[in-house]
Amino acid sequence: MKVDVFVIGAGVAGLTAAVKAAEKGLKVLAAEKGSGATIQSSGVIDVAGYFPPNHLLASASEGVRTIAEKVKNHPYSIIGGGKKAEPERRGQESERKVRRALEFFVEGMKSVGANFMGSLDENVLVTNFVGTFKPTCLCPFTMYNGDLRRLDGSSLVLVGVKGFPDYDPKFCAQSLWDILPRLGIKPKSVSHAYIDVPSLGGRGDILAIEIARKMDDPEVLENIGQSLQKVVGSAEHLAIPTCGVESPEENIKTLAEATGANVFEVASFPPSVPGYRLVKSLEKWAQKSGVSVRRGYKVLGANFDKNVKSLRVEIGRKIVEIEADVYILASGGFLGGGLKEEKDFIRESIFNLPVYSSDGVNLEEVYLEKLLSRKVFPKGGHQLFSCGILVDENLQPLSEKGEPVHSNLYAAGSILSGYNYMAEKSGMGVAIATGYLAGLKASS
């Protein structure tokens, strides 16, 4: 098989890169062995929520600029010009590129019926299944009206589903009541309620995806609307754990009309329904753009000298050679399989590229356990989650000598070192920005 561009990975970074490369009419293949890490996400687009790790950012644009100016190994810094660029200029250039990439993503999602709301200039505060919050740049329409700042001076009812163990609205209500004043938000009340979902009653092991699929049934949705009418009282806001798979935006609007309240979806645990919807929307966007998206393709290794010649790919019981002119490595970190543990050390899975810590230390002889803190939630996060490969300003992977390893290989997403997406809340922003730019470079 021969293609123009082979993208290894079909998550946010990989498919954004694939779509951008396909704009020039190239034959693009995006392949992944499984469902990847995107489906494990909350479905929102975090760009920069905290920096330093304990400082809440009012806007992602501020975060991108500050990170690019101060952290030389961070992907935002690299796309802004790298270590040689003057800090202020690097910050400005990084923000410009991130903004352009996000606009590309938002328009792409809109073209397949998935509306992402928000702005690089103001983070949204969304609540989650544990009654806390996260700052995020963009979120689905279904969550956007749940920005916690809208609760100031009003009442909220958190609604759970009987038999759905993953979400405890009573606990979340108490948690939010305690947390919101610390954010300068003073609601009139935060309470909770439970409803039944038709045909799922009597069980104690209901899954979020089951509830979501039921809500796509007009009759079930009407029944849920009637149940919500009974619990809304005088509250202005209703939070529900999910709102559907196929028609989430329409379902939210229907429930809002039925209750007279602002109804919104809560960010959930992985594997989340919004994460699943994001994956499906990305695939639709890619396929609409002419990208061939394949899952069940396990890349075993590469044939290369100065250039990458081909990849050995396992498809079912067959092993085939796939050739391309350009390759984009968007295989992810540990969740995606781009990094692996091998005899207590960290290794890159396909090209045997050197792996580095966030501060640029080669990890070839560093035991994996040294990158984990004894604390479950250490300040700044575990070093393990900021490990990856080094790239230059063109997003080409570097050797130990600091030179591009292969002239036709680019990289994007969480395979890159230099940032801790969990601590910074920057994962999707890095994925979209580097994916966009890698796709642009690959098609040049």
Ligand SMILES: Cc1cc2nc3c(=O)[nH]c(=O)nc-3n(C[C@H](O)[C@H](O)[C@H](O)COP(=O)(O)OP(=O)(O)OC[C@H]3O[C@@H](n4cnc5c(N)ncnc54)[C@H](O)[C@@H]3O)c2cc1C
Second form
Amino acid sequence: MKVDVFVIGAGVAGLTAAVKAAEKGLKVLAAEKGSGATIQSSGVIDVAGYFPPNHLLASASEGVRTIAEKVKNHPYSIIGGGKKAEPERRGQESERKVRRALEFFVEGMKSVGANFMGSLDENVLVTNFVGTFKPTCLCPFTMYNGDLRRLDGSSLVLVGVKGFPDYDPKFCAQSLWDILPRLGIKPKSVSHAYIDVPSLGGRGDILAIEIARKMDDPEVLENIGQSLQKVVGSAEHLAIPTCGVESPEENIKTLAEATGANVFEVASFPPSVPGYRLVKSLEKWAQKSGVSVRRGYKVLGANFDKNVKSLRVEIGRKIVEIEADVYILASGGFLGGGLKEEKDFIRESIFNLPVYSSDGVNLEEVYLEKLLSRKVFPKGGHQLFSCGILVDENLQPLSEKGEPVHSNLYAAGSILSGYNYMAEKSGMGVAIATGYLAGLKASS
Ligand SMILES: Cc1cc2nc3c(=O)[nH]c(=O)nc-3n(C[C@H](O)[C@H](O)[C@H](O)COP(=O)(O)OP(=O)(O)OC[C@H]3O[C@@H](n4cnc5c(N)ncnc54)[C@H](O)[C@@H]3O)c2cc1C
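Form predicted on its own already given; the form predicted together with the ligand follows:
Full assembly next; the chain just shown is listed first.
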């Protein structure tokens, strides 16, 4: 089998790269062995939420520029021109590229019916399943009206569902009530309520995805609307834990109409319905753009000299060789499978590329435990979450000597070193920006 571009990985980085490469009419295959981090995410697009660590950023554009100016190994720096570029110029160039990549993503999502709202110039504050908050750049339509700044001077009811144990609205209400004043937000009240909807099933251990699927049924949605009417009182805002799989936006609008309140979805943790919806939308976008997306294709290794010639891929019980002109490595970090632990050391799993810490130390002989801080939440995050491979300004993986390893290999997403998505809140931003650029390079 032969294709023009082989993308290893079908997370947000791989599929953004694949769609960009397919724009030029190339035959693109995006193959994944299974799910990675993208499906586990809260489904919101973090670009830059904190920088330096713990400093809340009002705008992601400011964050991207500052990071690109100050942190030389960061992917935002690299796409801005890398070490050779002068810092201010690097910051501007990086911001321009991130902006373009996000526009491409937003348009793509819109084309498959998923509206992502927000702007690179103003972070949104969304709340989550533990009643804290996070700054994010873009979020699904279903969450956008839940920007916490809207709560100032008004009342919010956080709604739980009887029989759904994974969300505790009482705990979240208390937590939000404590946190909001620290953000300068003073709501009139934050309370909680439960709805009991027999048509959701009354087992006591119902999952978010089951509730979401049932909400796509107009009859069940009507029942939920009626239950919400009973708990809304005079509150202006209602927060619900999930809102559907196939028609989440329409469902939110229907519930807002039924209650007369601003209804929004809370950002959830794994297993995350918004993360699942994001992956489904990415797959639809890729397929619509002519990309072949294949699940259950595990890349075992590569045949190469100066160039990568082909990949050995396990498909069910067979092992086949697939050739391409260009390859994009978007295999993720530990969760995706791009990095693996071998006898306490860290390796890149397919090409055996050297792996580096965020400050550029080759991890060939650094024990994994050294990358974990003794503190549970260290300032700046654990080093382990910022290690990965090094690339040049063209996103080509580098050898120990600092030279591109293969002239037809590019990389994107969380396989890259130099950033800590947990501490910075930059996960999808880096993946989309580098995925876009890798797809562009691979197709030019
Ligand atoms: C719990 C959690 C919540 C998060 N929430 C958010 C959030 O709300 N917003 C945000 O911006 N970021 C969030 N992040 C970070 C974000 O999810 C990641 O940065 C982003 O999804 C990385 O995308 P990726 O495409 O690089 O990797 P992944 O999504 O991990 O994709 C890697 C892909 O490579 C494939 N693969 C790996 N090895 C092979 C192989 N040998 N053969 C074939 N395929 C292979 C995998 O199957 C997978 O398809 C979160 C992360 C976690 C863990």
